[in-house]
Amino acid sequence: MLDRKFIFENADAVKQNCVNRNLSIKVDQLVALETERRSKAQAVQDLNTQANAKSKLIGKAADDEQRESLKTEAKKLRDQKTAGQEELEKIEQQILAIQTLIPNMAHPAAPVGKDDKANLEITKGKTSPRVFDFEVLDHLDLGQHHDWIDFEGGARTTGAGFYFLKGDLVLLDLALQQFAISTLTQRGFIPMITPDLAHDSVLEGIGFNPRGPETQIYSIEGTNLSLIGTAEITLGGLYSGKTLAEEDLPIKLCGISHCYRTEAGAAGRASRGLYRVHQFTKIEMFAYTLPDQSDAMHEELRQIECDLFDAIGVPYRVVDTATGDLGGPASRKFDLEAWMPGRGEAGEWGEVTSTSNCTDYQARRLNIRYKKTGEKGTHFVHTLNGTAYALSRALIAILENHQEADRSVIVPEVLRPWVGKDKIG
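Next step in my check: the chain by itself in the form predicted on its own, please.
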């Protein structure tokens, strides 16, 4: 969340940021409540001082009558202080309820716009969209043709939106995981396999709403646990409540996890097949940095995503996400959109990865700090996340871009050591 003092002292800028993000947040009410809280906090402190002063006089009382009178006065002051503290707690909860809804301040370079139509294309990949001389199939038709994807079996065992991967597509999926982890470990990331569940408090700290009608999260009834929608949640919660040493930063992690999403409201041809499913595997990058390192780290994560998709020969473009399309925790976000020739009549771009700089927004909510050597006090770290491969979407991009006229699929060269063949199907 944003620092309360920052909100109080920069209310106009915070309100404009909310407008730019298409959010209606009661910033003025928070400012009014904070003004009241500060006044009442001073009053409570004054009552406590007066009560302590009376108590010190009791032992010096001239007689029993004066002693009892001082005790009565001290008790009255303490009762008033207690009542004032209760009022303070109520005000504090009202402030916190608004404060947690206020989004991060958008980066000055982020394009201002109400939705993804205002996203700004900033670069394209090394591979250009291919011109096919045969009828292109989308990934679902290819997968069913070769019996690689079984949504009917998934529906029978689990429900709509679940699926089985089979045969060579499993080898391709595992090859992508191996290649991503191999690449990231060479670049200084620590590989991790994370839990598939997290405390609701961790989800909230990262910026997800684990309960309610609009949530994308599956919650476990009767517990305070939910299935994670991304390893960002578990990797971000790893150091919650911890103070890190300045010299240990940056910390770069890459997590392998299953991801679970309700995908409420998702429909249409663009969501067909593997593009929007309830469970998938993802390789997620996560970094903890010093504040002055986070912009450079954001560029590093973006470049890694580009390198990973260049390596598998998939055309893509990178867009700088508009303010109205940013998630609450992100200050700036880059999306990598792959060319998917099986979409529509002539193909379309589809998001496959994103990387966000969340500055100190998540760290403040999760209380993750760092300490400078030789200095008193602590500071909040910056956190960043980025998708290496969301396996289901990376598979779509490979199948549709590398298909041949005979319905076989060329395996990208970098994946062949793990797949064991040059072509599948």
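Positions refer to the first chain, counted from 1. Computed from a predicted structure; not experimentally measured. The term rigid core refers to the maximal set of C-alpha atoms that superpose within 1.5 Å between the two forms. First, how it differs from the form predicted together with the RNA.
- Assignment of C-alpha atoms to the better-fitting superposition places Cys254 and Glu73 in two different rigid parts for the change between the two forms.
- For the chain modelled as two rigid parts, C-alpha superpositions between the two forms yield a turn of the smaller part by 22°.
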Second form
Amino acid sequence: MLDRKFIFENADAVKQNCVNRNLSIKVDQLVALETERRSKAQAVQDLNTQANAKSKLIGKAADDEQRESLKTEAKKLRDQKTAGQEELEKIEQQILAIQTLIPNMAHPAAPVGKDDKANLEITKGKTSPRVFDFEVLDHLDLGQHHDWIDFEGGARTTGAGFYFLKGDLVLLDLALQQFAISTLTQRGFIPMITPDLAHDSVLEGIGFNPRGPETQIYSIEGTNLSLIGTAEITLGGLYSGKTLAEEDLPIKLCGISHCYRTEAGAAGRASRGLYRVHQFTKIEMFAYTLPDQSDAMHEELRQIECDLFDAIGVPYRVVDTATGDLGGPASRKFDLEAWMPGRGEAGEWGEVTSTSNCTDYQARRLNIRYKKTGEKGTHFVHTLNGTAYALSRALIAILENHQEADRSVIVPEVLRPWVGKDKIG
RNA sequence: GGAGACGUGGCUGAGUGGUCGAAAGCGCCUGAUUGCUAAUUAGGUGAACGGGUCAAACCGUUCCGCAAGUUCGAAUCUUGUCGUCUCCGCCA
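Please show me the structure of the same protein in the form predicted together with the RNA, now that we have looked at it in the form predicted on its own.
The complete assembly is shown below, putting the previous chain first.
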């Protein structure tokens, strides 16, 4: 959520930002409503002041008669205040409805453009796409050949889009997790295993819409809980309502969680196999920082993502996301797209990580602040998130890039200590 | 799952309808004092929002887990809800 005062005072910039993000939002209406709200609020406050003053006098009244007359006066004022307040609350809700729709201000350096066609490739990984001298299989064919992936069983027990991982692929999955966690721990991240469910209010604070026709989120009937779509939700909710000490920042966390997504309306060749599934495991980085630290932290997260994919020998490109393709809370977003030789006709880039600087957008709604010692008042922290490994997609990248002519798959060297062998299959 | 107790400021903890944004202690900050790695002493010390100011000072409103209710008036009474603790049950 953007600061209301900021919107009010910078309406033109906010409007331009909405245009850049390809959204049409009634910013002018919000400004008008806010103007009305402010004057009404002042009037209500005045009435309350008067009513409070009268009420205080009642306690000190000399006799019953005086007391009763004061009571009548106080009640009248109080009723007026209540009436005013009800109007105020209606306006407040209208403002909030618009305010929640307004996206974060895009970073000045983010490429401007209305959709993903304007995304800017900024760099490539250390590994180049391989030239294969044999017929390439995609990860699903490979997985089924070795009985590593069982979508049929998943469909039988749970439904379409669910799967069992089996055998050596499980070892590879766990090895990726171990490698990511040990790398991140060495770089100052605190490893966390988070709940896989969260309060709807937390989902909303992070910027997810937990219920409604277009939701990507599974919710639990009869509760206000939903299955998380990413550990970003729980790691961001961790300090909701808290005021952190300036000297404790930045806080760097890495969460292991399952992620659940309904993927409503997504299907087709492009999402064959593990690419788009209802449940996967993800190692997620999350950081709370001071405002002037967040750009550097964003850079750090992006670099870690690159290092993690360089380490497993997967070719990738880094994309600076265009304004029109940014999610609401993000000010800037970098994606890593890994080369997936089995995807499409002759291989395609597929998104494997994403790191966003959400500045104070999430912190404002979740009410996460920091305080400088010796200074009055508090400020909102900045929050950032980034994927270390989304296991399902990292597995695709490894299987497809490291396959051999005999259908075996070479295990990246850094993973061998955990897998226990040089190749699988 | 059943029964009970509790939820107050950075912490401990008093407060059962008005003078309570809230005693006291600890912690922290500032000053004084004593030549000794600290003691003594005086004062100060929550947040959000709105107004005000160049900036402050200052003024108002709200906040005692959260929400709703009773009342002229709620930390205090009622209901709901969430959380914590204890006992019992069940269980990996």
